[in-house]
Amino acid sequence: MSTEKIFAPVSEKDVSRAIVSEFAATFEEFVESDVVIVGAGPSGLTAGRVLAEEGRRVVIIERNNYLGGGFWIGGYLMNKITARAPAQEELEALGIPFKEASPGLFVTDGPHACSRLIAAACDAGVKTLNMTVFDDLVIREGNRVSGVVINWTPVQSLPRQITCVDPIALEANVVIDATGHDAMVLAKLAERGVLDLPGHDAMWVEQSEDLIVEHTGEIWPGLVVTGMAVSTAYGLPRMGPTFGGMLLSGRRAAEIVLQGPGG
């Protein structure tokens, strides 16, 4: 066996410690935020990504173990995805290869697509915890959210004895829905009876991107929804497996918060 070294003398304990000592400080940094999202698909790393941008603190939470949604995968299985113009102008912005399929039509590699979404989030400062799952929500005086409850995805799987497993919380001063047609945020509200949710209607690809993007904002004061889960708050049409309405409607969420009170 050959007894020279490439790598530097790093043993086991410094590796555990590099890791717990780094995710430790990140998350003390980032318990208190300017904005939390909850779900990490296209339009909540747009959303995200455009907010970092502008110099606001940012954690998105994932209950996944990896971040993107569908856009990895497109539909069927088939990992090719499509966006209308003029989503088309994100694609561009982001580096992402694309080729028109027919008038107004443009089609990319998912993988390729969305690695490069998640990369311009990250660069742009925005911070992720995945396998981590929504739990309830921070509300304060005026009825407004201040917050999220959050705890550890395989909590959920635990046998029911040993489930009594407290969550924590993360301050921000707004919290976007951005967890697909789940409308898992909205739904707590829907559970306390404060809020309706109709649940999205059938497929109407030509009508559905403009009426989310048009929706678009803040549903409950400190609260806006971006991306398919606007779709399940007001009865939308479902949108299929095209993803320019979750890019601008990620960007469109963005600019709101940006030009409220809590931006």
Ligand code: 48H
Given for the second form:
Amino acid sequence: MSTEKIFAPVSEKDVSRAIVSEFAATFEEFVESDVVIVGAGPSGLTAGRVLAEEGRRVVIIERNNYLGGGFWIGGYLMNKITARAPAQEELEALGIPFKEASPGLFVTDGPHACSRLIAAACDAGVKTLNMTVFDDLVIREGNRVSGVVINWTPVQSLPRQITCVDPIALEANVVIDATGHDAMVLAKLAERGVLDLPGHDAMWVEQSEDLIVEHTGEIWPGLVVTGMAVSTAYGLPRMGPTFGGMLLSGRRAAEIVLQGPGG
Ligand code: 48H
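Let's compare: the form predicted on its own is above, so bring in the form predicted together with the named molecule.
Now the full complex is given, and it begins with the chain already shown.
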């Protein structure tokens, strides 16, 4: 039997050191960035990718271990994703295979589409902090949003009587709320009574997606809203399991940041 080893001689300390030093270096860099996006669903990943392609330093905060939000599965736990024209152009640009289910309606495999969307954001230079939960906003002069307060997701499950773990903050020129139905970033302003958050309306596919893209934008100084959070913010109809509006809203959010203050 050969005594030659297949793998390089690396010990436990080397593995630990590689993880700690790389994580710390990335984290240190993104303590201050151009854009912080909260939520790694289809709208947040698209906004992040477009911004990073334009050279912006972008970090996405995601409370789950996995990225992708609701883009892995379509409706009713079935893993097919649909998109209405012209959003198939977004799928095409990412090399996601799809077919036309009926005129103007396209269907693709959720896992294939979602993994491509994540990879494209990472390839463009977006950094991600997963298992990290948005906790609050940093707000400064002129009521301008200037960053986010975050914590490790598991901290939320610790009993208060055992420990209290204070969060930390990241600074950014612009924050994007891409947290979907719950609009968690906007909810912090609503909690303080300074923003009305009506919640989304009933389903009406043909109305909702145009309205979401139209309403995507800066909702508070330094704070842009995208994706399903736009419906929640403005009381717009929901669209059900079709995702073109999320992709185009993410792109629109990025364009607004690029044109606007802090862009
Ligand atoms: C960190 C957080 C926090 C927090 C939430 O839900 P998403 O996929 O969001 P969108 O808007 O990109 O896409 C919406 C789409 O998936 C959908 O639900 C549709 C089309 N519904 C239509 C209908 O009629 O029902 O992703 C949001 C992401 C998720 O990954 C969350 O885990 C994350 O945001 N998130 N991350 N801190 N406090 N809250």
